[in-house]
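So this first bit is one chain, no partners, the form predicted alone, shown in C-alpha cells.
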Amino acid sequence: MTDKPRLRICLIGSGFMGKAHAFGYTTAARVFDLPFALEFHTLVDINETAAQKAADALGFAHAATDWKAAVTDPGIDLVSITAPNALHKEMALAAIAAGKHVYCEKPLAPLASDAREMAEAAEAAGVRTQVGFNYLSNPMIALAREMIASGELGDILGYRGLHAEDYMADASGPFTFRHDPAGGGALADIGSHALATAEFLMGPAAGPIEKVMGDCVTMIGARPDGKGGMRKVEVDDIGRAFLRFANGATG
C-alpha cells in the first residue's frame, strides 16, 4: 500500500496510441518516484465488447463506451485522449470543462484556432495538460537543446527536419480516420512532430518561425473502402515547407 495520493486515469481509445499511452503510465510508476499512485480507472472504446477486451488486457477496473459520461465521473482524475485526431477537441474541451487533467494525443486539433481554444480553455479551468510530441521527451532531443541555445554549436543559420512513416505508403492500404478530411491529413497528423521539433530544438537561438512557404500534396487519390468499392482521398499525405525563422535562420 502507498499513502501517496491517486491519479485516476480515464483512457479514451484502445488502438496502438491507447496501448502506449497505458504501457507509459505502467513505466513511468516503476521507474520514477512519482507524486501520485496511478490508477486505471476506466477505459472508454468504440463498443462493449473492444472496451471490456482492451480494459482486461490493459489492467483497467472499468470498461466503457460513453465517453461523455466517463469524462464527467467525479471518480476520474485525468483523461488520455488517444482518440481520432478530429475528436480530440469536443473530447478535450469536455473534460476541461468537468474539471479534469487532460493528455491529449497530437495533433491537439487540425486548425489552429482550434488547438488555440483547447489551450485557453485549460489555462482558464486551472487545469494541467500535456501533448503527444513524446520526442520532445527524448533526453537526446533535450540534449541538443542546451547545446543550441547556450551557443555550443554556434550561431545556427539552417535546420532540416524529416519525418516519415509508410503506413499511407501502400495504395491498396484502406480507407481510415488518417484519410478524413476533418483529421487533417499527414501534415496534422504527422508534421505536427515535425513542427514541434523544429520550434522546441531553434526556438531559444533562432526565436519563432515568422514566414513559411508550403505544400501539400495527395500521392495516393482513392483507397479501398472496406466494401468492394474505392472511396476518394482528400487529405495530404505528403507535406513539405520551407521556414524562416525570427533570426532570419531558414529551414
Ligand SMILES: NC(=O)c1ccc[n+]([C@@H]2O[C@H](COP(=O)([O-])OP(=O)(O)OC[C@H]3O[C@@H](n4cnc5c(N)ncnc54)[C@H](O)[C@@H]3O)[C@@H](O)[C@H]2O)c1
Contents of the next structure:
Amino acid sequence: MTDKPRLRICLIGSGFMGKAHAFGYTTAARVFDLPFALEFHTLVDINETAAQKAADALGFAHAATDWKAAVTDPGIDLVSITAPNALHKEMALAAIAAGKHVYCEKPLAPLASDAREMAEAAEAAGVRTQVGFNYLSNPMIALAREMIASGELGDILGYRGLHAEDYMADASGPFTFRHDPAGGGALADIGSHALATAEFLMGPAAGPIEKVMGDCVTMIGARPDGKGGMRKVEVDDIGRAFLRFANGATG
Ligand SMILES: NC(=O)c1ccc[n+]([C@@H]2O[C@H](COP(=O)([O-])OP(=O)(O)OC[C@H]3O[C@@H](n4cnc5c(N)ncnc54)[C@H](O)[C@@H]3O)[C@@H](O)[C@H]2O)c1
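In place of the form predicted alone, output the structure of the form predicted in complex with the named molecule.
Shown next: the complete complex, the earlier chain at its head.
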C-alpha cells in the first residue's frame, strides 16, 4: 500500500498508441519514484469488444464505449487521448472543461487555431497537459538541443529535417483516419513531428519558425474503403516545406 495521492487515468483508444500510453504509465510507475500512485481506471474504445479486451490486457478496472461520460466522471483525474485526430479537439476540450489533466496525441488538431484554443482552455482551467511529441523526450535529441543552444556547434545557419514513413506507400492499403480530411494527411500526421523537432532543436538558437513555403501532394488518389469499393483520398501523403527561422536561418 502507498500513501501517495492517486492519479486516476482514463485512456481513450486502444490501438497502437493506446497500448503505448498504457505501456508508458506502467513502466513509469515501476522505474521512477512518482509523486502519484497511478490508477488504471477506465479504458474507452468505440468498439465494445476491443474496449473490454484492452481493459483486461492493460489492467484497467473499467471498460467503456462512451468517451463523453468517461471524461466527466469525477472518479478520473487524467485523460489520455489516443483516438483518431479529428476527435482530439472535442475530447480534449470536454476533459479540460471537466477539470482533467490531458495527455493528447499529436496532431493536437487539424488547424493551428484549434490547437491554440485547446492550449488556452487548458491554461485557463489550470490543468496540466502533454502532447505526444515523444521524440522530443529522446535524450539524444535533448543533447543535440543543448549543443545547439550552447553554441558548441557554432552559429546554426541551416536545418534539414526528414520524417519519412512508408505506411501510406502501398496503394492497396485501406482508407483510415489518416486519410480523413478532418485531421488526416502526412503533414498533420508525421509533419507535426518534423516541425516540433525543428522548433525544439532550433528554438533556443534561431527562434521559432516565422515563414513557410510548402507543398503537399497526393500520390495515391483512392484507396480501398473496406466495403469492396474505393474511396477518394483528398489529403496529402507527402509534404515538403522551406522554412525561415526568426534569426534568418533557413530549413
Ligand atoms: N506519438 C506518436 O509517435 C504517434 C504514433 C502513432 C500514432 N499517434 C497518434 O495516436 C492517435 C491514434 O493512432 P493509432 O495509430 O493508435 O490509431 P489506431 O487506429 O491504432 O487506434 C485508434 C483507436 O481509437 C479508437 N476509436 C476510434 N473512434 C473512437 C471514439 N469515438 N471513441 C473512443 N475510441 C475511438 C479505435 O477503435 C482504435 O482503438 C492518432 O492521433 C495518431 O496521430 C502518435
